[in-house]
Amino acid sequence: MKQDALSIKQINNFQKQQYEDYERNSANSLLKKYTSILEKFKNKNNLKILDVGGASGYFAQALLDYFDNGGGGGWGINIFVVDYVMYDTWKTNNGKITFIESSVEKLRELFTHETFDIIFANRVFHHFVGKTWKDTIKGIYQITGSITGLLKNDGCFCITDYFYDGYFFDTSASRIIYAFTSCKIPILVSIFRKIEAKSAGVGVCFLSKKMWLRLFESHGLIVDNLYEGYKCKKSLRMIIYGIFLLLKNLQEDNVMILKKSV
């Protein structure tokens, strides 16, 4: 059955500054978060990887000097970055990493005749915002399909992103989060900003743990590691996040490293 044509929303000039300056001191310690999917496969002859929504492509740099300086002992490396929008970054990459501007929905278009090693998915799961909240679900199981199809039988899906536990029900914060950030009234998206939503204007679709699960058993997907993050703690701030995103619990850059059931 065909599926119907996504469309994801593109980041504003805000956001796009706010992730550069984020990933310029974050791509070395989330390197090592890594390790030892890294030590798997450095002994591999060309080996392929994609990254996700690689934004400014400090990540990708990252694990190119980890190849190049030692990491790897095997021949042959290429490394790919897709993202929605060109950063100024990728004009002074050394060209062994290719960039390529275009949206997620059409990675099965770009690799038609390629499938790769190790995929990444950074902070990006939760910007793969459609117009509706049903919408950007929808979008997410199909980009999840589309992701997973281009990955080797033996390859690694490493995703690095949130839990956002819902009180009452499990997808009430996720709901919440993205009926606030979606909103457009200027003086709510400043006010947004303001308390900390970079996406204010856009919308960002957190997951919860358990629908982060349910995602990946629908795409034949086993959960070979999982490294939960960071739990924020019971403060004032996340008290009142709590009474008005129902939300239970909320744990940052948990790894989850992923392989098919084959």
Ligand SMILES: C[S@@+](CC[C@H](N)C(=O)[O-])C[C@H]1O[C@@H](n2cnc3c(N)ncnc32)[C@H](O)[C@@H]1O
The other form holds:
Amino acid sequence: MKQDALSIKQINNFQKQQYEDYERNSANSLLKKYTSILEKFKNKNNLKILDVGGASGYFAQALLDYFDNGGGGGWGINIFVVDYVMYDTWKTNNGKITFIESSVEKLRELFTHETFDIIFANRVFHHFVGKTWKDTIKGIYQITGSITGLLKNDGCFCITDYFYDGYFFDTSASRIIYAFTSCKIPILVSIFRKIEAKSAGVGVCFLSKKMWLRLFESHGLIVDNLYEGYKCKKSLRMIIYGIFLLLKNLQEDNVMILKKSV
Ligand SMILES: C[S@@+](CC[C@H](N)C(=O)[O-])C[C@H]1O[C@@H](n2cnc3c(N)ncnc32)[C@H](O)[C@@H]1O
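Moving on from the form predicted on its own, kindly provide the form predicted in complex with the named molecule as a structure.
Starting with the chain above, the whole complex follows.
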């Protein structure tokens, strides 16, 4: 089936700087969260891994170190990173990891003959934003379809992302945050940035836990493991978010391990 063009927006330089620092500081702790999965693949020969939105490559390098330094009993590992933006770190790439500067919209064209044992999408899905909230959700469904198609039947799709559960309507916080962050009025952009919205002016689309589970179900993906992340406690900030974003629950860095239901 032919896919519609999604026209996902690209992050800006402000975000790029922030994400590079964040990835550098969190790559090893992120790797630890996936240890149980990595263990399962450590003796596999010709292991193929894809990191979608792999940014500056610190996580991909941590993966390579894991398999090279005793984590792997098998031979041959290929790690691919696809990101819309090329970070400076890739200028000194040692060639062991393949970086592809492209949007995930092109995944099917990029990998016509390849399938992967493990596909990572860490803190990236909420950046797949289109022109409207509805387009964005449609895009997220299409991309999940493309990724599922690239996963081996015994492979694992590993996502780290947030849960933003709404009050009254499950999707309310998702819709409101999308509307606020995609607003381009300069004064509002600088206000939103001051209250930690790095994506102000570009847009961001967080999903609730129920939205994630519906997304997986509709693509025949089974949740093999779900490690729920830090639940933001009741604080003044959460009360304000609750009122303005109709946000009931915010959970950071949830790790979702998925398998195909074949
Ligand atoms: C918040 S960073 C996450 C980086 C890293 N995965 C981590 O966990 O630290 C999101 C990354 O996704 C990339 N990204 C956003 N939309 C993309 C798209 N449509 N195609 C490819 N990469 C995308 C951004 O360029 C950015 O580097």
